[in-house]
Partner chain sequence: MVDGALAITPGRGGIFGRSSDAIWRNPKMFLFLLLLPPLLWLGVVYIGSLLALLVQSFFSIDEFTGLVKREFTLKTYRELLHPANLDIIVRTVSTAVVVTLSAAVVAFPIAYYAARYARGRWKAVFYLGIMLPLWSSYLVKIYAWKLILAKEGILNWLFAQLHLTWLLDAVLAIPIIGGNSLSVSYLGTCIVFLYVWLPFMILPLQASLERVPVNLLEASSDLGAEPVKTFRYVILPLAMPGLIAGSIFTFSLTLGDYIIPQIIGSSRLFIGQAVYAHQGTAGNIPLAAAFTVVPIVVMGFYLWMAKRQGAFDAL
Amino acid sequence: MRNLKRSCLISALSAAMTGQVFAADMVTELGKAEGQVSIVAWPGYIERGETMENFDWVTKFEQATGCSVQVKTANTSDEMVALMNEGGFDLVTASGDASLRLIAGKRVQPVNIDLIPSWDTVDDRLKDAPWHTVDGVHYGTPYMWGPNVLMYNTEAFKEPPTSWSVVFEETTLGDGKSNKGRVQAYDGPIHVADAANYLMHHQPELGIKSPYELNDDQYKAALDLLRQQRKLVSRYWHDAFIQMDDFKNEGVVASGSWPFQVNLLAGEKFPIASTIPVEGATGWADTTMMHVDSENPNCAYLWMEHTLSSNLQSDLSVWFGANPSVPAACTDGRGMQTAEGCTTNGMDDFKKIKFWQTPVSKCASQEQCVPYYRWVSDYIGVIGGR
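Hey, can I get that sequence as one chain, in the form predicted on its own?
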């Protein structure tokens, strides 16, 4: 069933990426709140105090607006695209490897920034970011951004790992044991970019300029590295909580991960830390985007405005280990975050992160690149041992 779903997704993605970017009519004024808003979101992005009491940015919004917040968690960008294609949702917190597909596939509508009073507080580096702005039209509101970190068990590593090689190549770790069967990899085609990022550093002769823009030879090298990694991987993860359980109970000691898992495990006093190795890292800049057929546009706009409030941005930044899209959230004291905390999360490393984006055949760095639908089908093959 899983492979059938992915096969259907390949067709949908291929069609979406060949579609034309459009500009539908945008909302020009707000009316009465409809009473609810339905959101597709990454794990940990929309909290109402159920995981930890201190982290709740839903309850007061519901009380103030009368809009009940309903959340559908998605663990990969492909899941988000599939859910938005199905419909029935108002908003999605889309990463850069999904946002342009949603625009090209006509699944999201332009956002009227004049109806979002806090727009001016958004980081200038994000306001016109190419993953949500097309031909000067905004298709979303920036939410959070950050790196994909290397999470590791400090008992297995006597010193912090300095290279992603610990998840790509068989090696003996600091505890004297092999890494084989003790590492994980992300269960999403965008992981091809992590392999390409590794090759940029270790095989410069390949000439890779961007991990999302690969010609046939570069792409083949990335797939070969992923097939090598397949022999080491105990599980391909996509559920953040299952990954945490694997680190606690299944002997996993290293994997690409999100700061969210690192923070929760460290908070439980588990021997976990994270680092960005010498090769650098891919990363995500997530955008709240509105479905083209949203049934609750007024509540959707109220939520987008709410997401830019400094205290929400501050607390979410602490909770997820990410960087706020509103820089003032680092310093104004309205939430839990501090300037030092934002520095730790990488607020000053924006230019060092290779943000997720959807690979297309017409690319900037070379004449022809391997498009995303091939990443999807080939990565299924890698996971399946082909």
Given for the second form:
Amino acid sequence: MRNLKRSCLISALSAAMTGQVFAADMVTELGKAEGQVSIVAWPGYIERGETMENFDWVTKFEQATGCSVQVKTANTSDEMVALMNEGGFDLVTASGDASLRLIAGKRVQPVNIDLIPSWDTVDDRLKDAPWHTVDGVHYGTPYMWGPNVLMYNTEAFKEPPTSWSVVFEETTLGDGKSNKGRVQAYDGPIHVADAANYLMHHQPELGIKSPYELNDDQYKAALDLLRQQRKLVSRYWHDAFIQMDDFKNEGVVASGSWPFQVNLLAGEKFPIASTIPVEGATGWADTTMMHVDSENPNCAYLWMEHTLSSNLQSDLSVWFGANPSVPAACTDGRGMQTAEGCTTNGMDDFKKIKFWQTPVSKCASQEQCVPYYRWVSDYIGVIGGR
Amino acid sequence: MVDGALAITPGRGGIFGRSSDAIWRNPKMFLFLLLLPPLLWLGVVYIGSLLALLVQSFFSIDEFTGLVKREFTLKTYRELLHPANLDIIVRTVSTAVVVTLSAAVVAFPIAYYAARYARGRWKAVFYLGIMLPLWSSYLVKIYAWKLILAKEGILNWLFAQLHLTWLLDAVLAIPIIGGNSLSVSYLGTCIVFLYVWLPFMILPLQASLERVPVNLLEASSDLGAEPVKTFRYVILPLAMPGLIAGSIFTFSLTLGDYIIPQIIGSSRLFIGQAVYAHQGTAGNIPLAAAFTVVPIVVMGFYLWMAKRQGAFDAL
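Same protein, different condition: the form predicted on its own was shown, now please give the form predicted together with its partner chain.
Below: every chain and molecule of the assembly, starting with the one above.
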């Protein structure tokens, strides 16, 4: 993460404008609410009780502030960046691989944390996170974060697996059968980072410093590991519900996954559990960011305050199987989340997580790294058996 | 002369009257106005967007920044020839061929029965039976098939009840088409493709079989041809246009589909999925565009062959 921060510093400095100039454009005081706010968000992130009645963190906000909330959902980080480039929105819930692109492209504005009374309640680990703080300037408020855990079937594993090796190397599982054809992996190029993360621990001689910053040799080693994994995997997963179905009907017993699936399967009394193995895990962290030309800055600030102070953090973390950015939301009963629930979702595993970011050629830890588009084409090749 | 002058009535006044007269005097103008909206649709929206796509495929992505370089180059097409990408093309086209051939084999007896023997109420039942799957949601059908083909699904259960699990295992042990279970093998992908596109093969085939005159079959038999010979030399050639028309549907639909191989199969990409991955997550629009050119070229060849076989004569 420190490397990432350094890379942001460099890019910010090399840009004509520095953080200080940006800071001058920051909102300094709040005026009257404009009556509306439009947000680009991940599906399921902003619920007003229409999907399930108990999950509503919009209605009260609208009643209290008079700002009506309009939501535009986006399915990928690229879609979010495209929508923000197009303009016409006030806020976006950007993941780590989009947030820095938005800052570098000057599509978002600095946020004045003095105008957000609940800023102090934000998790200290997230306050200055490098995916939204560049050169000491905050470009948003933390929203949600979560790990990519190792989900496993407790009938096949007598003891919780301690290493990701169960999905990378052929082994005999606790039930005496091979793991071949019974493990899954994520069907997205970002999974290369999981392989790199595994190698970071098991082949230190490669010198991988960040799983998102790989030179050609490290990248090749990661691909070789993934080719080996291809022999074990019958089907890769990208849709949470298909993965759950594969665990139920296809005999799959272990896979990288999200707490979301673990919670749902456990809720159905399926013998399931999850762990973060010794190598650590990858994960995602999202930030509420404000468009540089936001037409409703007052409502936008009110919403950011609302995301931190209301039942949102607590109920959304239950709904999405994620972790609140305000630790108090786990325990103070503002919503449905409990301390145990937060622990299940990975609240205590922050240090073990390497948060998603977009691999770029100009990386901080090496001279030259393999950029993301090559991850895409090569991962397609790996899945195709090349 | 006076009478002749009276035959030409004076022009009617008003904008509607005048334009109506103008249109009546210029039949070609009338035709032009009638055709303009559909031509605009076809020309601008349909062909225009296709051309915009084709142009993209001649750009390339900058390896350093990942941005699209808007300069003419064939680099993206060279990239299409990389083994991994070539694999995707071969995989998709050969699946389309297999699905089309099996659809022809399965559809022929059904269409023949419907055209020759089904009468009255049975004909209605037949049509309903063919069309019914088309009315329900495509996604629901595919998810249902995922459950049917799953390792712990109903088909495996059935094989187990019949003590035929060894047979299924033997089939699944065949390299390439086999796999861990039907739902993660090419075999499963093909079965679902076949199910989903079968109506598109049956209907044109039945239409062409109905046009085969019965007296020709009788003549063939009178001249001493066995049924196999009649089929080979009379029915099949006459049904060919329908067969080819149906195969155009099954072939092109399989070529373009990206949902079935995503849910059922071994996660190896098909052309549609590759396009989705490249333009959606990677921002590599030139390569995505180059990939979409492949089915266009393949279908172009296919239609040209079909035309030579006379598939469009009946249109």
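Numbering follows the first chain given and starts at 1. Since the structure is predicted, the reported quantities are computational estimates derived from the model, not experimental observations.
Colleague: Test your reading of the motion between these two forms: two rigid parts, one hinge. Which of 92, 265, 108, 284 is at it?
Modeller: It is 284 that lies at the hinge between these two forms.
Colleague: Can you give me the hinge-style rotation of the smaller rigid part versus the larger one between these two forms, in degrees?
Modeller: About the larger part, the smaller one turns by 24 degrees.
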